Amino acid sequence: MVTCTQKGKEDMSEEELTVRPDSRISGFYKKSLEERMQTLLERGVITREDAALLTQRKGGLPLETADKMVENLVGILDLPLGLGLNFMVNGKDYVVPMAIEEPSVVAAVSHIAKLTRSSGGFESFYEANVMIGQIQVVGLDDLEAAKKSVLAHKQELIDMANAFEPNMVARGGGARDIEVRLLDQGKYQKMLVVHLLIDCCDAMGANLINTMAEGIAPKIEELTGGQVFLRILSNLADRRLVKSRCKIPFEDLAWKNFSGREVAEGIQLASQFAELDPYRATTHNKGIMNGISAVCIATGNDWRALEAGAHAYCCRDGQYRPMATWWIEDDAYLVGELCVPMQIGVVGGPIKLHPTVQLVHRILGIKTAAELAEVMGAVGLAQNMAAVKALATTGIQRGHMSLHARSVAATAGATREELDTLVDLLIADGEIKIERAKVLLAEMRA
């Protein structure tokens, strides 16, 4: 039987480890769009057909296809698609497409990915592809007896669920286990909740989970004598975790007038702040999701489900906690770790329909949901370090406002040749607004 476990670096062929394009592209942001396309062509990241799809506005998602994806279609809302560069994850290079409107995110993750390369990049591990389908049972007189009845017929229920999704079973996935929870709290109606644990392989799995849960509902009623009410997946995917890690020596952390030790100590203190305080942890985690969600959107996955599960997981011990933490190890290294649910797929949904999403998957060169999750975990950890590093040193506004000024200058009508000069003027002026940019641009041209 084909299994859905991840393929580790030690299991990869020599060819798999060496043929991937190098994700280090120096000065990529300085190039014109045409020069970037040519660089990607020369590196083998994209083909000429891909370049045409990315640069010709007639490419991308056709209106006719979009009309099949949502109700009441009126148009298509585009997001900028940038490339996170320099990423090495589990010894492999990745060029990472990211769909996001916030200026600093792509630059930030690329900077940190470059910083980690000398110490081996990122290590990531994806736990499993297991999701939970919930079946709610109400109207029970004896919850314990109902629980025992369900568990006594566990294998029968698993086999029945798998009969509804034979293709998933053929790929090595399907229902794996049954768990039962009793909810008996205060004024609320007592209820029993059956958890159907399902290996979704390389799919996100929402539809198949719901199909299985609905399929076994009548048997659950028969076994318990209660009434089944809700039958639906849970987006708290705590059996589908990705764990990412990096370890950076102090000497690689020196930044501007700050020593590597000062940077490491500042990041450690900022992490401790997030670990202790939910107000800080919320903003800490928002930065992480800036990176993860940008890749999630670009790859055609459901970022609302991913974010809901990630934030719920942060409350698992009763207080909202950070997704990533940092600490000093051996008085010589800064170590960061991230752990977050990752309910994503590489098949199904808009991946089959959206031409640019399909191109994103080709650029990434990923083969499985596990591999995609491992890359996304590394991106989230990189984005977190970039934000915390800025906060602990020069302050986050300096870099953020520089990129914001570029967006304002472009909106004011600056040409490519005028852009850098106008950005410098805006930053020096201190008023980074479109109307002020127009005035400065007029003065430049005069």
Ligand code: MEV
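A quick note: this is a predicted structure, and the numbers were derived from the prediction, not measured. Rigid core: the largest C-alpha set superposing within 1.5 Å between the two forms. Positions refer to the first chain, counted from 1. First, how it differs from the form predicted in complex with ligand MEV.
- After superposition on the rigid core, the Cα of residue 420 moves by 2 Å or more between these two forms.
- In this overlay on the rigid core, residue 432 has a C-alpha that sits 2 Å or more away from its partner position between these two forms.
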The other form holds:
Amino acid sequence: MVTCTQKGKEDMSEEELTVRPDSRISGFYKKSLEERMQTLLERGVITREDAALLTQRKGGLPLETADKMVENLVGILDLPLGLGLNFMVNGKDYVVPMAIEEPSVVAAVSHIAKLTRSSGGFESFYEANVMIGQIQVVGLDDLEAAKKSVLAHKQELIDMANAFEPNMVARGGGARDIEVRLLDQGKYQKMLVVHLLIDCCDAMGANLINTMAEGIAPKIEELTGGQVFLRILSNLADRRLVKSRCKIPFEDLAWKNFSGREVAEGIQLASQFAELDPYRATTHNKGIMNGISAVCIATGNDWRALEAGAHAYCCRDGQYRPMATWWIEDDAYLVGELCVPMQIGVVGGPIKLHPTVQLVHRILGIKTAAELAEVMGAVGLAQNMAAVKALATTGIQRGHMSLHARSVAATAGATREELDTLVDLLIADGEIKIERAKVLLAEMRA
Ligand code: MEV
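What's the form predicted in complex with ligand MEV like, now that we've got the form predicted alone?
Next comes the full complex, this chain leading.
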């Protein structure tokens, strides 16, 4: 019924497996912006025009295009775009652009992606591109009879829905199945809800789902004798799940003065806290979405849809649960698994309008929604591990402070040669402020 568009490592050509740029770029964060561009050019990650777009902002989203995207346009809001490095997902290297205002997130995922490499990186599996279109029917006396009638005409409804989106059908997608749910809850009006299951291929699919749902509504009224009310996609995309996993030996986990076993046990305990407590699960998941949403935004996808679906899915058994969990296996490995609904696409929407978003897709080198979802799942898992690893060992403020100190030191005017020393001085001093950095820099120079 549901098709799976997953492409496994074994299906890849030799070229796909070997030609991709290595996602490891040592000391990237220490380089100047110009040096970073130079490195990316040398590695074939970007072109000269791409570098001009990124650093001189030549060729970004034109105001005229933005004016067609939203109403009452007055300008364009920028976000920092960083590169998540070291990612290996299903045996392939990925340089992962992330749009986010929060410091530490990009560094944190890159650090964990590096740590997972010697144990094979991340495995990710995307179930299918199937979304649900909902059609609400009210004014029914006999819900069971209406349900029977809809199900008896399943194929006719599927064919009818597909006739509204022949291009999607030609691309191998389209309506696949019909399900019917009955909502009969005492004081509320009785309702029948038709779910139209649609394979959206490489599109997020919102528009086509809504078109199909609206398109078959009159037939649903005819079949049920009721009145159709709402016709809209559901963002609870529980047929579009990505599952990501990593398995890291204790010896790769040693950190500062913590042994690998201590780190693994700490992460396991942090995971159990999130599994038991919705208050903790919410923050645990916020960290995961730091990674996933940053890629979602950079790739021009609808992060509100993704966030809504991801959090709703976490409540599927009645309690808000973590999107990713960690445990120790064979007294030697830390295993992490994430499962999140991933309603994203690689075609349509801002992807075809926004030059920087297009560049992001070129850097990722991804052609299918399945592959993008698989990378995003890995980023979410990496982000989670980074957060719980820090929380279970040194606490997060220490790492945050050194990154913050770096940006304060740079803003105070430190040269590349002076940067590391000034960062150390600022951290030792405890007052990480630009004015203080200027004083310390002057003292250093004197
Ligand atoms: C901060 O943006 C995210 C964290 O709070 C996530 C977590 O607590 O797991 C560090």
